[in-house]
Amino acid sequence: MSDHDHTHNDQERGLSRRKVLECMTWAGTGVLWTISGGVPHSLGLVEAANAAETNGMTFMQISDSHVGFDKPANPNALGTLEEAINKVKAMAKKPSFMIHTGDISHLSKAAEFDDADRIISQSKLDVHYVPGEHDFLDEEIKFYRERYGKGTKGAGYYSFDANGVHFVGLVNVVDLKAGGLGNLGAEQLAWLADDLKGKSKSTPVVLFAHIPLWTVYPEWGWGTEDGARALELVKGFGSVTVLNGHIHQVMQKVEGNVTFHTARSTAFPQPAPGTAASPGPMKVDDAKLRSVLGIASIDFKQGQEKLAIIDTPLAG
């Protein structure tokens, strides 16, 4: 989606860029959101949400583990990943599965992937991965593909169905230029169109990728240049959820039938859009670090077209 398209659409809705950024922060720390009819409703704090019984399918999202990162922003990224997995293990209701929205490793080293697998496997959940740009740094991109690419198409995209929901894992980090927007490419988009053929428009769809499919902040490459083409393919569906990582903070917005949600990192925070000279690891006080790292739990109730998202910090 071009910058012009986003600007034009936002102006049509009477939204300034500042207002859009305000709306994207609705899903604040520890709040349970229910998306019904395209409108977000706050149901209460995390403690109340965790105590509530859910009858639908629940799955986890974790993101941006950056195993191997050891800079001042977090000298022990592996340790905070383990804390996140312990949060998953402690959940009263075991999730159906987990989605990891990329940057499993920091430098695409075999040992980093090995360490990540060792920790994440402790969740005892099936995990569905998509790559981040940090997972594609080795020359042949073999380490990611050997572990997570079996049975996928192209650079690693695929789909699956669970409890009546159609999930699509997309790859938008191939040939990514520093500071550049993500890209899906014509081949993947053609596959997506074919994948969605024959699906009932009442089928809930979840798209997940590393870089946001919507333009959060183009100056930092926080968006996907042809993301609008993917979103056009799902606009006829009654319920669409788009999950991403990459920006290491919770942002959410709703456009028509589509709910966009980005996740915290389990490794380190990044600055809010435009509040620093550039994106990257942000050092915070040691006592605050775990309040800006976390995981997300998503609950779907069959037949209600309702999605509840619980964002849980590691501490706070």
Contents of the next structure:
Amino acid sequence: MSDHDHTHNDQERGLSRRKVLECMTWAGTGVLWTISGGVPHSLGLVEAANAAETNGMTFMQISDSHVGFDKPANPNALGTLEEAINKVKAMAKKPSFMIHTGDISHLSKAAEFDDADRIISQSKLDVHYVPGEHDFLDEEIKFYRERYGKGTKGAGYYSFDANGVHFVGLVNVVDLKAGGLGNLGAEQLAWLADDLKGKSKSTPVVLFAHIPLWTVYPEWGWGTEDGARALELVKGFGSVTVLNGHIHQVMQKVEGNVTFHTARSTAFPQPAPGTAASPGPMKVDDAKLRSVLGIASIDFKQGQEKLAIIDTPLAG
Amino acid sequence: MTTTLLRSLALAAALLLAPGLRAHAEEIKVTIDNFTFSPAELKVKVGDTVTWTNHDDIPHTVVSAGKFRSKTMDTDNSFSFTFISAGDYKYFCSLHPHMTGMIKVE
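Can you switch from the form predicted alone and show the form predicted together with its partner chain instead?
Expanding to the full complex; the earlier chain stays at the top.
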């Protein structure tokens, strides 16, 4: 049985029709997309794999490695990061590059960043990082910037282009306000507006940031206060994919031409919204841990409106 | 006037202005469990010290804008602050801003 447990690929093309898509696990091997108010469409894993073979570009997403974390939920977060990187190394088709959606370290210690770099560099891929709140904990808030902040603006946002896709890495973990959620801030939003100016609306856009840009569960702070303003700026684009971490579980939503997706952590799982007293690390049976940690590969096919996202657990 | 005398006068004034001031300031504890400050609201007297202790597996901070700011508290780390003036001190965790609390100092 394949260990690919989710496949997202909406092959329907149609910018004008707003569709509500639901994602259902299909016998543990793939995912069935159902389209409410339209023709149901499903895509099995074999189709996804074939699609990937003919595609121009695949990139990886890893998230929330929390190097340094050693609590009961996973006493060896560095070890599971290494397992995740081994998964990437073993991929039949070498991804073009990798994005890391933050919380590289657990406590922003130099040794934690060093350990993370030592393991992640084994993938031999270019890695584009955005910071999580755990990466800005050192007294002078300098380790992240020194290592990953070169050529970035503000607290570390930037954009780049690859294979005709425009990627934007955003920072929503600084200047958080009491009682609030994640925060992009006026300066970054102004930069984003400027960055997107002049881009053809047919350019696929990928926004990635640590905390979900859409409101997943405000009671646990899972959302971004001014995320809607960023989404407003990409409204006219035909294909928008929003990739986040922070919540240590796969969650997705498709709204019009925007696909939202959160990746698993490589360190420890967190509970589904509202199912526990807090969003803290969730202790699962040792045998089950690797089924709730993992990586995501994102496949882009020229002429395709949506990107196909395949989440792969470390095991199970 | 000597510094000692000034201090004595200041102390006398404080005693007059704060009839509730006790001879011994108290040490009061606030715990952090499950991303929650407990008690979330606390009344203390001027001179009291509040100590926050993080019992979660995730680091937290205690920040009151312009008043006090803890370092990052990992599991079982503590932060203490002595309140020397009356007022309402709203505070939050700068990493998880949905975590809020209040110390009322009278």
